[in-house]
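The chain that follows stands alone, in the form predicted on its own, written as structure tokens.
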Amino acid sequence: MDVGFILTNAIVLACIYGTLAIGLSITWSSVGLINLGYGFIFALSGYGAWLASQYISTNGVVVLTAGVLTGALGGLLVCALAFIPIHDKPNFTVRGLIATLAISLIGTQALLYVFGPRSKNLPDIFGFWKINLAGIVLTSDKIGNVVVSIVVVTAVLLWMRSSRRGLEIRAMMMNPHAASIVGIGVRKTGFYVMAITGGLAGLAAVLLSQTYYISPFGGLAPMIKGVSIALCGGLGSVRGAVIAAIILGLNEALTARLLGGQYVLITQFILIILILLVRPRGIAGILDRAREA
């Protein structure tokens, strides 16, 4: 068993899926929305990056930026359709979940109609080089995926700690009711949250598309894994999402290597069930009582 190969793949998967899970956790803890529209945003971002590579430039920065911006626009679209109209209505959590799922299903069908069923592929945005580190071959796409995802997520978290809008989002994450009382606008903050987390989904889409193809339904599996990681880590906890991403990334790499890729989801959900049996709120869940009610 090639331990180095498994660990390398686990780290890459943890960084990509962890980016999605962190976005889901921030969305839930700040605006109370479980965004199942990430499948659509993910696929839309991939096509946005593909269009940029076809009609603007194949430069890696251009392609990556196009994917992130398309993801942010997708997040704003979901916010306008699934958050703003119903955020102050009864049973918002259930309504929001159904609304975002409907957006995902309708959106993927629209992508299928516009782009057709044939898969697209993105250019290699990190080049073709590789290095040998202690007998472990690290390719450019793996190193690029890890570095870019860590840098971007760190930048977002630092922005949330230092900027005024970021502090407003953090206040919403800690206590949304108190934040609204002191004058923090729920709607305005919701647009910021959805744009940022949509951009993170777009980043994950471009990074994962370095290995897989872009297709209308290509965001379904990443969305399931992102939601699984967010639930496993504890909805609302960025730290828990990171820990869960590492655990489930290692599980996926081990399962794919030892049993085959067709068993990944089976072992993943078994692991999630075991974790939730021990810690029902997740590894580091901070689900507040107000939303439990």
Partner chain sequence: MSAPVAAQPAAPAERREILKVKGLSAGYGPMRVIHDLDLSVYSGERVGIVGLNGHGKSTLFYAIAGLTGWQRGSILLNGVEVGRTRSQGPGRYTHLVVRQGLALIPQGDEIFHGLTVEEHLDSGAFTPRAWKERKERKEKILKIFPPLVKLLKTPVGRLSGGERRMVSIGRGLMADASLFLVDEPSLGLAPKIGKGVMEALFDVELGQSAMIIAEQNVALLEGRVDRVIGMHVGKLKGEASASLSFQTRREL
Contents of the next structure:
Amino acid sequence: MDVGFILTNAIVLACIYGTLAIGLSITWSSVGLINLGYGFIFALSGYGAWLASQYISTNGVVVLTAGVLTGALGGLLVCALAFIPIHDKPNFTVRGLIATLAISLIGTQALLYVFGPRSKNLPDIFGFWKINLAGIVLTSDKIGNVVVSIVVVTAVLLWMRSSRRGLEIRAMMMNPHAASIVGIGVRKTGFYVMAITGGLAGLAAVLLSQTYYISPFGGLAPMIKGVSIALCGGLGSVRGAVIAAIILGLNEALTARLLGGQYVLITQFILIILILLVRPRGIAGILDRAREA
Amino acid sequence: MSAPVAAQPAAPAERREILKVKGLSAGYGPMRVIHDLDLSVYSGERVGIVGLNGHGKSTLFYAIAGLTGWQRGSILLNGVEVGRTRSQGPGRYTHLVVRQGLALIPQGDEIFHGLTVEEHLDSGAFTPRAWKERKERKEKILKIFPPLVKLLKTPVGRLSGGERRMVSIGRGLMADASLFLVDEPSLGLAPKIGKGVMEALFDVELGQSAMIIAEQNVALLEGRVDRVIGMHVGKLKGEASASLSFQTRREL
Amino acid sequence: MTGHIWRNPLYFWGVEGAEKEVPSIPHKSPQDVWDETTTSKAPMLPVGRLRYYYKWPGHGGLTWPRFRYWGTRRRALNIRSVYNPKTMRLEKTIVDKRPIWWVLGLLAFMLAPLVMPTSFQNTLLTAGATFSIYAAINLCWMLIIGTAGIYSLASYAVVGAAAFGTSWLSINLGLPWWALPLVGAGIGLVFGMIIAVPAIRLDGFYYALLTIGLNELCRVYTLQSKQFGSSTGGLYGADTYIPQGWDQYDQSLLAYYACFGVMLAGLALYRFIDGRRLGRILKMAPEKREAFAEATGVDFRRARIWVFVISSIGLGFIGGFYAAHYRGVSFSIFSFDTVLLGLAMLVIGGIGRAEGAVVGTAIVILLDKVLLSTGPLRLILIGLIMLGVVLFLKGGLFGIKAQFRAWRDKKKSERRSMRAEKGGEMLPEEATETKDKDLLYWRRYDKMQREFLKTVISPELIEEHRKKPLGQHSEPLERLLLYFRRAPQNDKYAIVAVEPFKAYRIVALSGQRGVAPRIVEDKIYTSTDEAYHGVFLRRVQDLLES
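The structure above corresponds to the form predicted on its own; please give the structure of the form predicted in complex with the partner chain next.
Below, the chain from earlier opens the complete complex, with every other chain and molecule after it.
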């Protein structure tokens, strides 16, 4: 348990959980849905990738693509069930939250029913090699995880910043009413958003399965971590989520080093509660004060 | 019935019917704001709608855009039926209406706080045709509202009321629309700035499109629009050409 | 299209140039229009209002004995008595029948063990006990979710923490069973304080997510620590209130009634928080309306802390009882599925009402126990029910009535607003204000007439008028001209002779004495007939435009 090992581990986890958190954040801020079915999408895409590795090819790209596509499909499913029917009805946020919880319940139980409780593992998609960097050993999966997640998240963010669909999504984030006036279809954009965030969940699932196994309920813990990062960063803020991912990753590494593994969640929640008590809208509230008004 | 039509002052051949509203009723919940209203607007026309608060000017615009609680009656925009009998889901079909060539410039500030002015103008051009030529359109808008040139990279949330209104109107004008609905452009602005905004609206080259401006202040519209229509408890009253609006004002 | 022949009444008077019959231009008969307008198009719906309430007879001179709860001025039933205006008899209506249903339901639950078939007796008694415990938990949870409107998902975490704490104390320190709920209440109090603090600052969804995290934290912590029996899947061996010497049936029966007692206590707690001052304050300050509540002088922060503390004490008490009931507790109480099932119970019943919590619990527990053999399928079924309820119902099963009424009223008002007719008829707002109600009917008639005359106008008709502006005309033209002649004086068209027999011009009368007519157009007509026709065309045009 040397510092370098823990640190690299923390960075890797931060990257993956950050991916999840950014997905959650985008979902909340653009379509106004707290997607607690995210854990289910996560598990679903893990199984999708596993099926692809079983029946198509164990090539890393294929497995990764299969995971991302299944995740996007799961996102579309959640959108069709929990967003489309009720998005203009009263109490949408609460009902949407409960609907996604229901989907999560149904989905995980269905996965359990279909695939059984035994967990599966994916092939190593990044191969086996390692680099020794100033005494810190970096294995291929760690480097691969970090690089892929950063590249994909950056690509998604750049796409959102520059393209037309991205502009639509950002416009809908800020003022859905005005968005419909300029000709943005809320439902259509909802499908885009959910597909993208679902894809992000799928990516995180495949990447995380390099370290952990895939099981029907395996999506819960990553979702909680993603949620706590999104919370800590401020829902709807991508910058905040990135910073929060780094902070919480560091915290995890430090706690594991100084206090021991079982205290990680406790310190993490104390940290989150403290941050939220100071800034009820997370780090984003510190970043720009205008949002709070 | 061709004879009485022929007896009318001969209409110019290129006058196309942009908007034809027939028997439109609309409201929110149990409240009916617009009562069985008929309205036709032809291309190249600038129409003013005048009426007091709460007499349904904004609701008329919202009904055309499909944003009211419920509505009945037919709305033909460029010959395409966009009004349907609808009792729920305000805004569900608005983007389709907008795609048919509607640009609604709503009352107040319906803006996206975090986007910059430039992105904002881009957001007005979401219809496929307008998106391709958004550069030229932006230049056109900037010619109409020169103060915006300096502000292109500023987030809209930091602008003043008049500038926001300019952005909002500019966003509307970016669209490749055949019908512009402008709701109270001078509301909440200092009289001078309001007048400037109105002037800008009057100077817009309409070409084949049409524009409807809702205003409470007849004086701002006088002589600058082709027709002034009064609106009273959800119905259109007394139509007159703008030159006559002096004489008919008492009845409005 | 009728009236192809127009008989001239003037013919017999020997008027010059009069013909006996003139073929008229085909047109719609005004009689048809009249019949069409005057027949009622309203569907013949049953008249009057449905009686939503059963009317009990009054008891002669006796008033009903009015029972009041001791120490309060509250009556058991909200009864309204009204004199029937027709029969002049006293009628009584029970406005709120829920107390009756509650008493009947609870009685039935209490007496149920007497009629249980012996083969299922044990299963049913256990299921009843489970139901009661979960109902009690859900009632406490409903105080937070429903009354305070805070989406806290940590209630099972409080129960679990209390259960784990008391089990551990009972196993290691030998705490007796009666102390477990009390100690549990203490643990609940501490926990409640902890989860109440963020609730003051945080928005609803931040809080919901945070509490899910807390729940997960508890699960992971107990799962990893050896003290709480990570190897055995739970902590077992706590002291229990059920005497081990009794036979199986008596044990189950005791457990059944003990749990029933806990549920009754939960109901009482719910009633005393939700129906009283604290509940009112909390309902005044739901999510996003805190500022308004604060402005009216409501200290919602304190109220929220209070409700958290009270319901957490309740939850902790139940947690201690849980430990004493099951002789311990397993990790599954912290699992996400438990929270989801609990939420499903609340959502299915309807958030914000006690009956929702209890009936929802009953439904879910029933499905859970009946379909136990199907494994994960039953959870899928529960999830589907939950999804359906959320998608289609606004307030769960007990909100169906209100939702249906709201929908019906909306449809009613939409239909009503569609019925008003078009044209000269006044708008509803104007019609109520105008003094002369006759005007309403005149306008309606005028509008009908104009609509009819518009259908009559045709090129042939105009041609006929052009040929002969004065004199005998066909029926439609005659009707049209009669209508024009009846027009009021203001803005009526007239002809001015600029130069007799040479130049005529159309003017419009002002309708006021002393005010000169205004000139309508610049065109000069060279003969009277032409001028007549010009006026006719203008009037036709005005009619068509009206």
